[in-house]
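Shown next as structure tokens: one chain only, the form predicted on its own.
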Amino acid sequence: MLKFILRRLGTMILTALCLTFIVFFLTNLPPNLEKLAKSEAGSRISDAEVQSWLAKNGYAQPLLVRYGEWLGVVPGWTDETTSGQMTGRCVKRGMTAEDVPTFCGILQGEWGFSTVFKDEVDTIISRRLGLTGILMGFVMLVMVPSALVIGVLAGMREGSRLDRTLSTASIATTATPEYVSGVIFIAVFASSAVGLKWFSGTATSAMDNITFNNFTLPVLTIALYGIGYIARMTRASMAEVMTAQYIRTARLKGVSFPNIVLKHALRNALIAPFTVIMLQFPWLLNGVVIVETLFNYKGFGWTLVEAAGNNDIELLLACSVVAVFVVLVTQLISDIGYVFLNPRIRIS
């Protein structure tokens, strides 16, 4: 088991390096750097002034060098102005030459400075990610139990009217994107034009005070799609388990149907949905980008959209690191959990 985890960790590190380098390369393309220079130094500066600004701020170095500086494995660039003042990646206001650290990348906890929000990136990410974590927590509380109940009820009697009804509803919810269901919810339940103004609060106010009125629609918008997907996977797994030989043997022995479902079928049927549930966390990061923008809930997804729309390179890179980390960690937890739940894999 230890070798399995170490092997997975090695793969995670290699994958993270590859993905972050791709994002770093795309965000540091010449048009993006030129746009950054003009947004910081003035939109009417000449091409020569753009190149001068990029050189003074360390963007003229080779891409691999800048990537190493961003990671924190290559010494940060430094420069001295004509007045004798030192500037550089690792130089902060009030620092003397002796106080400037050699390395100042994400490995040292230095995430950079946001050009849009005018604040440290790590401060922004921690605040916004916390808000998204609250949203995702409520979504999981609604989504997972509902999906498992629907999937088990549909799968334990395959082909019945209940199975067909629940399966049709699951397919319908999965086929409805968040931006469609969100607009429908707002139009029907939060708009005074329709007459069903049940939810008068805004998701922006939920950032400070979560209530039923201001948080229900964002949670339902995200959960609706996931409920159908997990329910379908649970239904397929449950239907397969119910046709297994040991279930037939239990029936022949006279075991009641509820006991067959709860004591024999349910545990084995939940092995596959467990993996699917863990993989919902990366999907939720994509879902919140749409929902947070739609409901103006200023969490991680909203921040990612703002960073991308305003060419905030440092913040955009930080968002990519968080997204990659969440995906890789949830996959590792999923693999470990699957090994523990499935005795055949654990023994082998």
Second form
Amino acid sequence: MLKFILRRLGTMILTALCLTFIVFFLTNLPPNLEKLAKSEAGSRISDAEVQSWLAKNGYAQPLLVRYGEWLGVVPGWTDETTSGQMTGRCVKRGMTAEDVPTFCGILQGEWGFSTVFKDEVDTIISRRLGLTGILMGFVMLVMVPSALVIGVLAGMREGSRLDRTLSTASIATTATPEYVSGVIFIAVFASSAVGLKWFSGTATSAMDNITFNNFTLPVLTIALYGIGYIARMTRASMAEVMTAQYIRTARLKGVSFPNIVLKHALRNALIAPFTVIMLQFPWLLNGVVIVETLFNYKGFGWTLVEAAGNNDIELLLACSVVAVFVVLVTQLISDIGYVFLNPRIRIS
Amino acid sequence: MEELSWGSIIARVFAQFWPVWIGMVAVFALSIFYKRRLGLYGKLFDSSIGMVGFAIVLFWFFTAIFADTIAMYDPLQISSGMKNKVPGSPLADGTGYYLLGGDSLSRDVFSRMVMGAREVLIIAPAATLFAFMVGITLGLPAGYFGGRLDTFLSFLANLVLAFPVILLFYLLVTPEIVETGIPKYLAAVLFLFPIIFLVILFNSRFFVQPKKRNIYIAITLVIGLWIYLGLAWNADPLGIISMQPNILIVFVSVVFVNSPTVFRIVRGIVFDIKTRDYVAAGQTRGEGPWYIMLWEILPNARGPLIVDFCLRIGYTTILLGTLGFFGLGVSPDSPDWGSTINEGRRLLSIYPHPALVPAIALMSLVLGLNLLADGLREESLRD
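Beyond the form predicted on its own, can we have the form predicted together with its partner chain?
Once more the chain from above appears, this time first in line as the rest of the complex follows.
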């Protein structure tokens, strides 16, 4: 088991390095750097000035060296201005030459500075992640129980009318991407022209004060897409368990149907959905980006869109580190959890 | 002229779709009549869910084909005084109606939705097909040979899958990246796979009949490379085949995102099938590995692959909509559904109809594809 986890961790780190390098490479392509120089030093500077600005700010080094600097395994660049003042990647205002650390990458906890929000990246990310965490928490609270209930109800009597209805409904929700259900929800429940006006169509106020009025629609929009998928997986697994020999034995013994479902079938039927729920996290991330943009809720997804749209290199890199981390950790947890829940599976 | 009531709006929209209804009735009548001779396709008409799904997909398919007849106005035509008008509003000059209202630039929502169907139904199935070619060409050897090749390809596939889709889109589709030509090189690589696939397919089949093999491979190479030059490099010597650069980028990124999943599915199926007796029999007969993969294993994997193909077209449609929703890639005037939703959402709470119409269209197409896949799965499991 330990060996398995270690190997998985090794692959995970390798994947994370590859992915961050790809993002680093794509955000640091010459046209992107030129755009950065123009937005920082003035939009009308000449090509030569762009080059000198890039050289002065450490962007002229080879890509791999800069990736190493960002990571914190290569010493940060230093330079001296004409007036003898020391500049460099690790130099902050008011630092003397002795205080400047050699390394300052994400390994040292230096995430850099956001050019769009004019703030330290780690403060932005932690604040935004907190907001998204609240949203995700509510989504999970709505999504998981309702999906499991729907799946178990549909799967306990395969082919019944209840099963048909619930299955078709779950297909319908998986066929509705967030940007469609969000638009429909806003039009029906929040439109000031024709709709029911039950809820608010934006969630901006929910960042300070969550109310039923401003948070229902975003949560519902994200949850809906996942509900159908998890419910279908639960249904399939429940239907399979219900045909097992031991269920038939229980039935022949005269155990009542609710007892069979709750005491005999349920636990075995929930193994497969567990993995699916864990693997759903990366999907939620996708939904979060869409919903936060649609409802103007300034969380992690919204930040990602802002960073990507404005080529805010360091913020975008931090966002992708977080996103990749979420994906890989949930994959690991789902693998390990699967083994724990189902002792028949052996890894080696 | 007066505004139309909801009843007459529905009646007029229904009448506007007349070529679609004729086409659908014809296809359904013929298919149900001959359903016993049509294999899996015919069996679809035994399942009610599959039939509903097929009907919805067929509806959009015919809408895309007859879009020119169905659409009442040009999707870019601007009529004065029709800005954000509610459904059923008459034109200012009294020549007709905007059946589903006007959008924020006074264009006809109905016509845009119909023309959008064409955009979506050209890109989504084609992109899915390409993703399948890539996934199959790489997944078959990975599953069959295993070992280092499998480890390497699986690592690459997981790498792409671990990328948040939206981040990938933002990184691939922004103008700065397009300027460097990376999407173009990606297209050059990805578009090679269908040619490789077909060449291997014919080569393994007709290896013992060199004459026939050479003819087939020559035809594939000539046509394939011609299309390849036109699509990937925009350098068709005859100047017939070309692809708008922004569509190409959207196409490539969608193929790129989809193919790792197809790869994993194919690889999983091959792992299962290669332990069967008929594969061992083929190996004992001395058949080459590619013949076994393409002509023994692949046909037996068709069931799950066809089902996944339907689901994946729906998923690709969602991805295209996502791209449009973030305003990436496609030109802002494009009538495709994602962009139209994006455009309409700004005034969503005041004028919901410009966003609602494409949203419902997109949802119904994806729903139809999902139901169709469900029906196919049910019927293919039955025997």
